[in-house]
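Take a look at this one chain, the form predicted on its own, written out in structure tokens.
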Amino acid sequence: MRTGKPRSLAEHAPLIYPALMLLVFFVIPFGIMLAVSFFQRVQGGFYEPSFTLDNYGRFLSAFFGNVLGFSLGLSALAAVICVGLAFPFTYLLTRLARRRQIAWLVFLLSVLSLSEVIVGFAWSTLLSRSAGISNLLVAVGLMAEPVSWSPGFAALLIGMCYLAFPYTVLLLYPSLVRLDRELVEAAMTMGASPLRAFFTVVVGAARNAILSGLILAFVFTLGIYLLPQLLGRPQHWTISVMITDQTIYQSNLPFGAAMAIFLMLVSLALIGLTLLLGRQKAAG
């Protein structure tokens, strides 16, 4: 197999399917979103043709400021417990037989089988007061009385976590999997704890995964749709919603563009970073 740089047009051919794919399905429509976000609004009608930066001024107002801030911060949340959760989870799972390994990862992947409107009425019902985890606990007499956890922020966190925790875990997993455990143990033989040992070789070797597990989870949770309508209020509606209610119900499809276009330059900034990082480390 040649490895060196294509000469000739003919060695060219495999790339030409793959660049067309990526010239029709991601080139042209972000050409059009971008072109459409500087549009005009037209009152009483749809849009028209100009050059304006009012959709992305609109940003600055107090409303879709705060929505933003929500997001960002929401997601940022939702990252973090994943990876503080999933990190544990794989380091011992990677512990465990071979076989046991599998049936975990087959596990995992049947959840993600599972898509987000499921996920959200499973939720939804599982935290609700008539048929839920609080009827559970009143029964075995750690609560008084069954209350209703959804909708609200803990529910919708929780669902946004429980989407993410899955893909977190199978990022963690190469990593983890290929630490040798021998420098666990030659650390507490030179004296370090349990807890030391833990936080200096296996969280300092993964260091790279961890941050790419917070970036994917990141990215991932901010462009979730339907959870912020199942399990939380409207003042936990997410970024993702708003663009779906000025483009399809207030038919502000400049307006829409421009906050589409800023979620996906956040995305491409942090999947940009990651490459960066995978890069230096493998420089280094």
Second form
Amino acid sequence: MRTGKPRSLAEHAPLIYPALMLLVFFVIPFGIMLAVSFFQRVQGGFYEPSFTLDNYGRFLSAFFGNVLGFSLGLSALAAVICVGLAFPFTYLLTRLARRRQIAWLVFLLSVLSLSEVIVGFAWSTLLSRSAGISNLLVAVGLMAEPVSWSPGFAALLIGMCYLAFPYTVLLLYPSLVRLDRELVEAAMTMGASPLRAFFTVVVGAARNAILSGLILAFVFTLGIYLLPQLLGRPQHWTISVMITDQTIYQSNLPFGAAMAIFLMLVSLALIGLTLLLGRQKAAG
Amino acid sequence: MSELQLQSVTKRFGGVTAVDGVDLTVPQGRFVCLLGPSGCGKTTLLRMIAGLEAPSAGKLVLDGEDITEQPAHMRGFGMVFQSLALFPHLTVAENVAYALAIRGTDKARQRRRVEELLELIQLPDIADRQISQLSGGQRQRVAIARALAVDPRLFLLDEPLSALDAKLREALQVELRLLQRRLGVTTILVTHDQREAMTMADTIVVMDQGRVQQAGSPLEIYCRPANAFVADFIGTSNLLKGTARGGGRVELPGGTLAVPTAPDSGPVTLSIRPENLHLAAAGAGGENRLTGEVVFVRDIGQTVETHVACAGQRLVAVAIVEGEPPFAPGDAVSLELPAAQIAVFPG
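What would the structure be for the form predicted in complex with the partner chain, given that what you showed me was the form predicted on its own?
Complete assembly follows, chain above in first position.
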């Protein structure tokens, strides 16, 4: 393979296909959304082209500020819990025999085929008073009487982590399976207990994978818009719920678009900050 | 700085016996090489000594204390792995100081020790580098320094030089041996390279199929191999199958040789080093001679290797020759096999 810059048009040819795909499926839709976010809403109708900052202006209120803050906080918490659970899980998974690893991965992939709706309803049943897990705990004598855990913040958090967990495992798997086993053994010969070796060596060596896992889980849970309505109370409705509500039920596409773009900018900024911090730590 | 004893140490993986009843004493301050072909159990044996693998049977005793059940992180050994296993997310200094940091040594002492160790491996200026910025030889030395950081009771090395090119490898062999002698640390090194073992070891332990075939000084193993495997594995040997006929006579397909140490009867294998085989023009008289035809001559500059076909067996003779090689392929030659240089093994 040549490494120099391509010169002739023919050498650029292989790039045409991805460029076209990117243009049709990403740049153009995003452009439309960006344009719509500046359009004027027509009450009782749709919208008309114009240039107004009202949609963004409306967003700068205490109410939406709170919703935005809650959404980002919820996703960040879900991302931390998710990676916190998925990382040791994936590490132990890579220590298993190859056949068992494949069985687990197939199982995780099959979980991905469940839709957000099914997962939401399943958890709301599991956490309910009438048919939920608390009945089991009562049966074995751990609790006095069944209680309802859904809707609620914990229920929402559980649902979000459940949805993001398989993705996080699949993202962590390649780098953990490649991790040299001798790293942990070396740490042990130098006096580190297995647990200490895990935290000082495995976590350290897989730092980049952990960072990508956090970002993935964060962005993924930020986009979840059904679960807050199924498992949360109205005060737990996230910005994604608001966007859906505005776009579909209120027919206010310009405001929905403005919120979507604002959300995207904020999450991009947070991701950028995370990467920057990660790099500084790696260098220093 | 300790004496290690292995007492019939055995390791089975499922139905496979990787290490089979190894008895071995490694005296304090000695440099021992476990030498053998791949799959002979040498690495498994080293991993059991390190505590990374539990023996299926047998005992490990260090200075009179049974350490068979002691976990790896309590043993206080230093180990250099085949992959080196340097921590990619830490700097050179952090790698070298890892064992100290685990033990809670204060920062100032860590820094001093790292300086000392980097001085020892002659790389004083690389403390702040990332592992990815080091060359192969530098990584090697850092791994050695890291394993020596806490004055290990035993210094273990698993084929540490195998990833390096030949020249660097030989230089590091000498360096490692000098370092070990200076520190006086009891050392066990695993290798499949007999030159490496000969360069560094006080004692070579030749292993095959999970068993110790012979343990002894390099010279002893080279000059008095205990069996045909050792003779063949250490250096190169010409192995000749024959039949003992009594009275120190051994019958070979190409003739009969006088070998005083031969048994009275039964099949035997004769072993003779290429440098002990003397070639002469066909028809030369004398004791213990076979005749053959030169099939290949390899002139390596300093020495000439002559391959001779002799009644269906191929023998190699090596000699220091000045000028042109005396024989060419197709020449008929007479081979002298001095009886004193022939080792005899049953079978």
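Between two forms, the rigid core is defined as the largest C-alpha subset superposing within 1.5 Å. Numbering follows the first chain given and starts at 1. Only a predicted model underlies this, so the values are computations on that prediction, with no experimental measurement involved.
Relative to the superposed core, residue 57 undergoes a C-alpha shift of no less than 2 Å between the two forms. Once both forms are fitted on their rigid core, the CA atom of residue 252 lies 2 Å or more apart between the two forms.
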